[in-house]
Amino acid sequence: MTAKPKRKVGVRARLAGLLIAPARRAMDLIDIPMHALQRRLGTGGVAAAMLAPNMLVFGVFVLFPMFLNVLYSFTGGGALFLNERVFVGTLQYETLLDCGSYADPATCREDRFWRAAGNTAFFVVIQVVALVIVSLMTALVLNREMRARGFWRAVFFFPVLLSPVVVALIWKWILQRNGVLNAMLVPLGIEPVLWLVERQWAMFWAIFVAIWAHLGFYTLILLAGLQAIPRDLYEAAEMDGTSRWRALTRITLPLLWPSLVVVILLALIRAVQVFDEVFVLTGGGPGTATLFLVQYIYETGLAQQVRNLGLASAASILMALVLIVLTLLQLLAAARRERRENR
């Protein structure tokens, strides 16, 4: 009776030694002329040559890029090539920052650049808060004991492999005037609502689906964090008759804290950047109720018949200030929060 179990493991061993066999022989050739390389050039070395390419193509892609937008932004004129190009100094800039009152942008040189500011300042506002607290109460919730926990994720999460213009083209054809949610609220008596036509519904909508859309990558990284915290923590506190409002302001948040700042940063950053979905969903509109930044630079730089861009690049490199200023003040923040905790 015992001797066919061990028989089936015997089988079983050589099994994976067969398959084992050709990843290991494959392993020893790579490891010739690694072995070889870690000799010539060090440990450091190696570790500089693998990183090399990779540095590589960032450079050519990414840092270069930016480089050549910076020289742009002191250039003017309607060429494309740089050397074709009028020096004119930080005029870009000037004509960005020329306002008779920076909160009234009709009074701004460039006054739709100042729209979109404002646009894209207060979305980040709203949607930023937003997102944050509804990601942090889908985490808790899926984060209990509950029937089909594991579908229920998938479900939070599913809008987040979608592509940014099938997002606002599912929600296009839900909000326009014949679509899916005015089908539904003419039985009842009202009216048809033009929701991405009137200026305050435009915004709302636009917040709304970018909530929609991100929701389950943050409540992803937040559900990570609450897994992390010791369960013997709770048990404690409800041994000592804790609240379950006191052990989250107590034990959850605390512990939280670093995944919610991982959130806040990368949903500040999203916010600041959005462009695909409001612009397949509102085009900017109504007027410019939905213009956002990035929308302003592409349509200067590239969509207009008259191209300017010295003037998209000088706005790119604003925005980019003014988003790094605030991932430092967010940074500095959560080190001295940190600091405050360990004394």
Second form
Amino acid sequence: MTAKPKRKVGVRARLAGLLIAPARRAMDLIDIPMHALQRRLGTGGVAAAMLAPNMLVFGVFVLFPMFLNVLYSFTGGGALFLNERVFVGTLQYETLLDCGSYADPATCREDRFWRAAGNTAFFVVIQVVALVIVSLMTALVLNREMRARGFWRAVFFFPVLLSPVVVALIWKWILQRNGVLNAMLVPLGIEPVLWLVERQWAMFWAIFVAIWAHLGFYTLILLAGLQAIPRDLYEAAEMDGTSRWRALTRITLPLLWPSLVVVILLALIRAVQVFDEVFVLTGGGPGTATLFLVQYIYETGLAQQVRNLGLASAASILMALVLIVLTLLQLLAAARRERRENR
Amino acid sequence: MTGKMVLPAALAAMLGGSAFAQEPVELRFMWYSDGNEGEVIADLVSRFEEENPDIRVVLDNVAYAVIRDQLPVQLEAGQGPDLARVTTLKDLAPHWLDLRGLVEEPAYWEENFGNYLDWMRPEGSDIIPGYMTQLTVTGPFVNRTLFEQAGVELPGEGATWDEWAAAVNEVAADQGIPMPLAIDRSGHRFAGPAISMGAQFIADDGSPAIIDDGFKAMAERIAGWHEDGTMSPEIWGSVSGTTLRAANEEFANAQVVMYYSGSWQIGQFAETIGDAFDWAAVPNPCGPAACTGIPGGAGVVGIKYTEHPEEVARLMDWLASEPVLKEFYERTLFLPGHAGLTASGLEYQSDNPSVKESLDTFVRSVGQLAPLANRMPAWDWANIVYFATVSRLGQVVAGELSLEDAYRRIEEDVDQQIAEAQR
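Now show the form predicted in complex with its partner chain, given that the preceding structure was the form predicted alone.
So here's everything in the complex, that chain up top.
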């Protein structure tokens, strides 16, 4: 019978044990009241008690203001406090929805709301589609073996770290009459273009800047999704002689779908809420060419001489409804796809 | 005293001393700046604190947008600073502190600020809410160097808007300047020229009567000047809604031949332009009815929700006293809103001849204001009309609305705002 070899405990492990020991002691101490609490409340009760502070904060700072918003939308007058405001029923909603033809904002009583709604819809469709495609392409490129990969990933992520106001100011300096872009075009014999004053260009740059500013965030999510796909799937496909395009459509995209759903959902919500960058970049102009719903709500509720909080609240409720419907549709589509794949 | 006894005694003295020393009362003073007035008021306030060690003043230097957008919300909630420098003197008047029983000599305030107290009082009231940090008048500045280089004579006093438009176009064409004429994107700036064209704005009963031939004459010019290139869409057409867009930077960069703004720009131009080119304020161009700008200004008011009304009154008494106010106006290059100082005259602290000439021009223009222009700052609905005007004319410039549609929308917007205010 041979003697069992004695396990050698390394210095590093001992040191780690020493460092962890106080934490273990602390956890043991916490264990005492937790056991008492669990005996008293049961397992579910403890979970509820743990969640309660967070739910309280959520309730006070999110749910309660949302509830107040609904109440404000049924009131009128210039007063700030709800108890001093006049109940007007559905008047604010009727004002917003009073249109000869919804396709023509000029026929609507609150034409700026409908212009803002149209602009927002256009922005959401173009920006989200473009953002998802560009983010996906960027993630696919950054996922490949390449030189200075960390550097390139940082380059694409850098704009995410900037404040939206800074982003807008940088681009404003680039795009103004005497800005960098015109300074580059003039030597080529091209007349200076008023990029932020011509309607189509203003919308183009609003979308472009929004994509530039947020691209890194969505790329990062997709990159994480790509890295979670097992490499052996690609190796097997390669051995079977699968083309790159087929690998992309049959392996990458289906397995990336959960990440794509998250990206589309977040991009969609963020696009509907677009405000800060565009407000600083174009101020909603020229005219109302880049006026979006949140700016309309802000101006109606806060930047008028008589702050029309009722109308602004009603507009924000309508916007929230659209957002909820879009989110539900998105989630339904994702769930249906998942069910189909599981079958 | 032994060493053992000295330490406890010193500690006791320190503790006792601190217990009995009274903490100074803290006043929050919300302030915004266009030029150097933030530095000047900080200097004055620190002198006040030296003379009044029982009061500490925290000067909150904020952007004008905070005064315009956030202060009203704070006031509606019964909060806000102890005193503030504001331009919406009339609209927020219900929130001002009545200083009548608090200042040392109410008669001094009535005598020297009486002309402007109605601008900051609630309708029908006779309270003393504050004093004017500056009287302003809207009016044009010109880049005189460009006129000289183009060999175009500067239109003189009494020249019409159309004559000015022709002259600035000639200069711009000769000198390759992108903006012959720029007017701040503001209903307030539009109002003076519109009154010159014959606009009435106020009906006999005090309600708005906006769209008339005079208003249309100026609105048509704004639209026409954008079509023929006299005005660039970069100012009126570049933003949306009620957003103020000034052209001061473009003027300072010599991109504008004639810039219609107001007397508050003088201090800033003295710093930003300096002697880079010759500039000066010129008399308001004329229309068939007048050659007027619009008066206005900024004032310091006490906020009635303050917990320290007596200390607020002491600070305001000090700041509004003749020698202090004289120094303030002279250092900031502001037109005086104080009858005594207007009569005795000021020695503005600038060697720049453009500054002196511009101040003289604006002081003269105060005496030439149309009676209707003088009524506007005290009119309840003035800002509602200004906001609706700029919002809708901005859409005309951007090609979204016809002038006829804009007129209809302006009236609807004003009616809606008034209905909401009166609900």
